[in-house]
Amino acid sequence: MCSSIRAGASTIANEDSLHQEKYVLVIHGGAGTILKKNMTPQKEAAYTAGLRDALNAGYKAIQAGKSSLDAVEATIRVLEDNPLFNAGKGAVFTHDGRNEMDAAIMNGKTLEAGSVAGVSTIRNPITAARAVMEKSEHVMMTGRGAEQFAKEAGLEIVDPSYFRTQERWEGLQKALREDSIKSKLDHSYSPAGKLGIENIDNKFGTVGAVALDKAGNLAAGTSTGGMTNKKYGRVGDAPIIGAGTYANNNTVAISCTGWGEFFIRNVVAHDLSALMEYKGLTVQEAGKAVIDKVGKSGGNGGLIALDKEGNAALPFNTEGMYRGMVTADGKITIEIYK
């Protein structure tokens, strides 16, 4: 396999290049203010290696003839186990000093879906989401109920301390200090302030994958630790089918990352599929349209989308988005910056 990483103009985002290749797996590791000037060479290399490991895991599954669901789950498990990403081991902390994770997965062939939200003891939430889809009559489970179900389903349960990383803990302490300063100031809040987020990048950080297998079936999955300093059991778009995650063999598979409230309000993932199905837009046109809509309503973020022909789109309106893709012949491309 060959791989590349480029700064500056996005090769991945170039629509002409997208039409020339058939992609079988696309991933993201979150969007936000990701600037090369703030990235050390060592950390950039670590992120690149993490994305490549995830792509290799999913591609290996597809090459072995496994389903797109298998590829999506394998890919996201690698990212959940990597503390660099805000999912699983790298999940951020809530206001109360907990790690609460959400995940969803969807089968484009059958429109079956599963998700979990607010879980704190399941090592790989994406696997729990798949178990909800395949081993229950439900679509979404939350909190302790989801954890009990996962345990009964034989999934790996860990002590909550497993998810603690020093970097994420320090991120919470910074957010708490900013909250303390903010509470002493007499000024009107922006929408970000109303949500308890002065630094809106606290909410960016999700991992996701979309895949097309050899049988022509699509699947999508998303996993996240949510937003730093979140309160009141807040849940974002990642585990909500049609908002942050969606897959339909007739159109496209999508995984979103960004300010979840805006992706929920705009039903972004399903809207992208609907634009393709009802208006005949290409995946690139539909992807741009929905991210433009998010931006106009005040939100930030991005998404990855893969259509039934293997055409991909990776639009985002932030300074960067960790992203990568692999073609049917194994060519890997990874990018970070705008």
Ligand code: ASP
The other form holds:
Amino acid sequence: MCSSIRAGASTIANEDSLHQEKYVLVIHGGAGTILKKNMTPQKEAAYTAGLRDALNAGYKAIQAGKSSLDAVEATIRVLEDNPLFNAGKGAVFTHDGRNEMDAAIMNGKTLEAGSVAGVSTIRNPITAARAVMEKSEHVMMTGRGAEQFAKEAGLEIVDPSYFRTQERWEGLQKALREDSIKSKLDHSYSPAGKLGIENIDNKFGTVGAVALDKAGNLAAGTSTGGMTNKKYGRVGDAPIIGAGTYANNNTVAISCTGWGEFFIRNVVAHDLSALMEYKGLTVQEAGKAVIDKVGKSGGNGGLIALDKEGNAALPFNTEGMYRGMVTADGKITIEIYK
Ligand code: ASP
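What would the structure be for the form predicted together with the named molecule, rather than the form predicted on its own?
First the chain shown before, then all remaining chains and molecules of the complex.
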């Protein structure tokens, strides 16, 4: 019975001429140790406003009949431009004191995808990911090559200093101090230490969006500065299709946030889709299953997932996750804590 429901719905999903009124946009602004007791009312209001601005940008696109891809890109650009979030301006620093960003986007209708990794000069990495998808024959480009490609595609290129914020710089200094104290005190095995990422307890702050448009098409996108104090050349899960980002009209669109190494090893986004496709799980069941698996393997984080009928799941195993949703009636919901 399940499969016939799926087959029926995917026919609708593939007919762009058919309009369905259950369009939805779901976003996250990162998961982590986000506790109300550590939040000032001003900070909480700023994050809420940032999430609301992003939802409004995407909703405007989707309501005007634009594609879920357009909505995802528009939403993520707003979050990338907002220094509060760890993507674009305000990205965290690497161990070497640089901002190296990753982003990916995927079209659930065609299964086309694009991503960039380790870029430092592209103002909006999500737009570069989309350009890779639409203007090249490749899926993923890294570092200098990706930057060159973005420049040739006419995207906005900025000086690397554009991404710097004082708060993130201080975050790195704190991580470096903790690093050196830890290495003096503790030589025993620690998965975090092994990765050179000691401040796993901090909020991660990656951004992501998943959308279902009026034509019934799903899309997903994720953008991040990665993790504070990451080593040179480290790439997280966000730009890896099937790990941090995935969309398929037959199942679900997903964007993840959290400790990337665990999301890569558990191939989280595609695993969620596969649980729905092969086992007939609902988006909530599959979302919970994959986050539980991340937790069991020692990782933490969360994700947003939206199925082809507009049902959303937003599971996380951290203290909080910045998250929001807007439905076709324009109703916005924003949450931060557990
Ligand atoms: N998942 C990202 C990474 O590992 C970090 C995050 O979600 O904040 O690069």
